[in-house]
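Take a look at this single chain, the form predicted on its own, given in C-alpha cells.
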Amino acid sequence: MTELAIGIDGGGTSCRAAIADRNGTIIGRGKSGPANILSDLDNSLLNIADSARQALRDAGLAAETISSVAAVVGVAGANVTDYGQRIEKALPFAEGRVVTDALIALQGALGDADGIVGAFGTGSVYNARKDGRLNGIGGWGFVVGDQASGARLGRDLMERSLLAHDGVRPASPITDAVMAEYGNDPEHIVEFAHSARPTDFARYAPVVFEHAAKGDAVAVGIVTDAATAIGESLEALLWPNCPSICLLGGLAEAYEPWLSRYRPLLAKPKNDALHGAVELAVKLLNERQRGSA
C-alpha cells in the first residue's frame, strides 16, 4: 500500500502540489498552469494532474504512482453547483477530494485550532472554525461584493476621483495623480472602468495605501471605510474567547495597522494555503488506511 498524500493549491495563475509521507513530510514539490474550474473546467483538470505528477517526479517517484496516493485538491468554486463533485470523478488519484481554497487557507494558516481567517488580495473572503465547525462568509465577487480587496480600493479610487473631477467631494493629490493618468479626461476613467476587470482595479490598491499613509485625506478615506468593513465582516464571525486572526493575501500586511482594535488577536499564519491542503491530504491518506486496517 503507498503511503502517499499530495495536496493541490489549485490557483488563478498556477497549480502549485507537494507530495508528502504519511507523517506530513513533503518529499516532493510541482507546479503548473492555473485551475480555472468555472471557465476552463477541462484544462484545470490537465493541470492539476500536471502538477501532481511534477511533484512525484520531484520525488524521484514514476508518474503512473498517481493512481495510489491519496489527494486534496483546493480550487475557488468547488462549493459552486456540482463543480467539486465533477472534478473529483475526474481526478486519477485512488482517492481525492476537492474542497474551496477558502478551506486549504484555513488549515494552512490555523492547522487544527479554532479561529479566523481573511484573505484579502484582488478579491476578498473570511472564515471561522469554532469548535470544529467551519463557517464562510463574503468572496461574493467584485460586482456585489469583496469589500476591501484590491478590487474594491481601485474601483473607489476612481469613483472619488470623478466626484473630485465634478466638484462634488474635494481633490486631493491621489485624485489629481489619477486624473492627470487619464489626461484630466473623465471620459477616459469611464471608458477603462467599462472594459476592466478586477485585477486591472487591483494594481491601484498599492497607490492608495501609499497616499494613505502620506496622509492624504481622500486615500485615507477609501482605507478607513475598507477596514470597517473587515471590522463588520470580523464582528460577524467573532465569539467570546475567539484564540485569534489571521489576516492572508497580498493586501493582509497593509491592513494591520488600520485594524488596532483587532490587534491582541492578529496572529501569523503558521502556513500557506499549499501546506493547507498537504495537511488535509494527509488526514485523508490516514483515514483510508484505518478504514482499510
Second form
Number of protein chains: 2
Amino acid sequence: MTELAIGIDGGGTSCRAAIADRNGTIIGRGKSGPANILSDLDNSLLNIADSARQALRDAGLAAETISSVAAVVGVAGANVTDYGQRIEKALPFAEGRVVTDALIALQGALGDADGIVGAFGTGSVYNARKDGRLNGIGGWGFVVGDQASGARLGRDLMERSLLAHDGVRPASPITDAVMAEYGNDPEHIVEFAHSARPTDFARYAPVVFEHAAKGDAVAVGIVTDAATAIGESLEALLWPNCPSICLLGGLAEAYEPWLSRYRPLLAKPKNDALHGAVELAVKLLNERQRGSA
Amino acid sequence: MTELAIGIDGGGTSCRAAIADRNGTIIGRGKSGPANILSDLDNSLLNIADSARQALRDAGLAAETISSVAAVVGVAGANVTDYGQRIEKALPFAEGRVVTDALIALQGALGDADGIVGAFGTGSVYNARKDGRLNGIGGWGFVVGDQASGARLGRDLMERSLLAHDGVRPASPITDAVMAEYGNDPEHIVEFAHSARPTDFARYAPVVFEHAAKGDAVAVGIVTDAATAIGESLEALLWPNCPSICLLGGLAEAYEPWLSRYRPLLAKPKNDALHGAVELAVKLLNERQRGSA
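For comparison with the form predicted on its own, would you give the structure of this protein in the form predicted together with another copy of the chain?
Everything in the complex follows now, all chains and molecules, and the chain you saw is the first one.
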C-alpha cells in the first residue's frame, strides 16, 4: 500500500474526492457525478471511483495508483442492509471503507472530539458522538419525519396558506404571497403539493425564514414549530458537559437566531464532510500500516 | 318529462341511485360501479347511468324511461373546472344536474335547514348553509390539509412512533404496537409511509381512537390535535343562532366525545347523501314542471 489516503464525499448531486499524505496534507482533488447508491448502485460505483482517479490525476499520480491507496467513502444509505459491504467489495482501492454521509459530516465538523451535529437542508438529521460512541436520530424523510427540514417548512407553508384561504387561520403577507403565486386558486396548491418532491417544498424554506425575520406571524409560527422540534431532538441527545453543538447544511445559519437557548454550546464546524472523509481515510491508512509493521 | 326523479350518489367505490315520485316517495333503488370523474370520466358516466337504469328496473319501469326523468348526481370533483357541465351534457336524462358530493351530503343531513356539516373519513371537509347560501372549506387532501382526516391520524401515528423510537418523545402502548408491527425497524415505517395512499394511512384511524379512549398519551395527543383542528374549522363557519352541526363519515361517532364543547349543537343527520340527491332531484322535477305549466 502506498502512503496515500483518499476521502470521498459521495453526494446526491456529485462525488467529491481529496487525496492526502499520511499527515493529512491534501495534495489533489477530484469531482465526478452523483452517488445515489439505493437507486443507482452501478453508476454510483463508477462515479465514486472516477472522483478518486480525478484526485490522483490532480496530484500528478498515475491512475493505477488507485489500487494501492486507502480510501473512506461517505455516502447516504451506507447503513441500509448490506449496501456498505457491497460497495466496499466492488471498489478498486487497496483498502476501502464505506460509511454514512452522517459520519464524515460529523468527523469534519467535530474532528475527533465529542459533540452533536444537526444537519438542516432538504431533510433534517442529528448525530452525536459521546465517549467516542455514535448515536444518530431523525432523517426519516419529510412524509413522517424531518420536522426541521426545508421540505417540512415548505409543506407547512402550503398547509397554512390553505388554512388562511379558508379563513380558518389568519392570513399574513407570506400566505398572501403563496396564494398569489398560485393564482389564488387552492386547487393549484393542492396539485403542486401532491406531486412535489422534498426539494420542491424546500425551495420555500428561505422565503419562510425571510418573512419570519420580518415578524410575519405565520412564518414565525412555522419556524418556531421547527425550532421546537430541533430542541426536542437536541434534548434527546444532549448530556451534561457535552462540549459543542454544530449546525450544518443550507439552513444552519437561518436557524441560529431561533435556537438562542443553545447559543452557549453552538460552535462553527471545524471542516466540511469531505475533509472528514479524508481524516478517516488517513486514520485507516495509519492503522493498516501499524498493523502491517 | 315523466313525474319521476332519480338521485344518484356517485362515490369512489360505487354509484348508488334511488328513484322517487314527485312527492319524494322512493320506488326503486340501483347500484353500479364507481364514479371517479377526475381520473376516469368515461367509466364514471357509464356507471352513473347504469345505476339509474338499475333503479328504474327495480321500480318495474322500462330502461328507456331514463330519457324522461329528472336526475341529480352528486359526485366528488363536480366543481373542478368544467367537469360538472361536461357530465351534464353526456348523461341520458331529460334534465340532469351534477353537483358536488358535499352538497348531496349536506342536503341529506340538514334537509332544507341551515346548519354545518363536517365529514370525517379518509379525508375531512366542512360545508355550511346559512340563509340558504353554501360555503365549503377544507377537503384539500392529507398532504397539506384534511387535518382531521383518517389519513392524517394515521400519518401522525407513524410520525410519533418514529419520534418515540428515536427517544425524542415518550413511547406509549400505541407507538410500541406500531414499532412491533414494522419489526421495530424505522426503515420499514419510512418505506410504508412513502408509498402509502390516504386509505393506507387511514386504516390506523380506528386504532388511534381505541387507544385514545384507553388514555394512551400519544393517541390522546393525536386525537386532541385533530379535534382542535375541527374546532378551528367550525369556528370559521359558525354564526350566532346556527341551528345545528352534523358530523358525517366513518369517524363521526369516534370524534363526538372529543368535541364536547359543541355538544349542544351536535345533531344526528336526517338522512344520507343518496337521500339528499333524491330530495334535490324532486325539487328539480317540481321546478321544471312549474316552469312548463
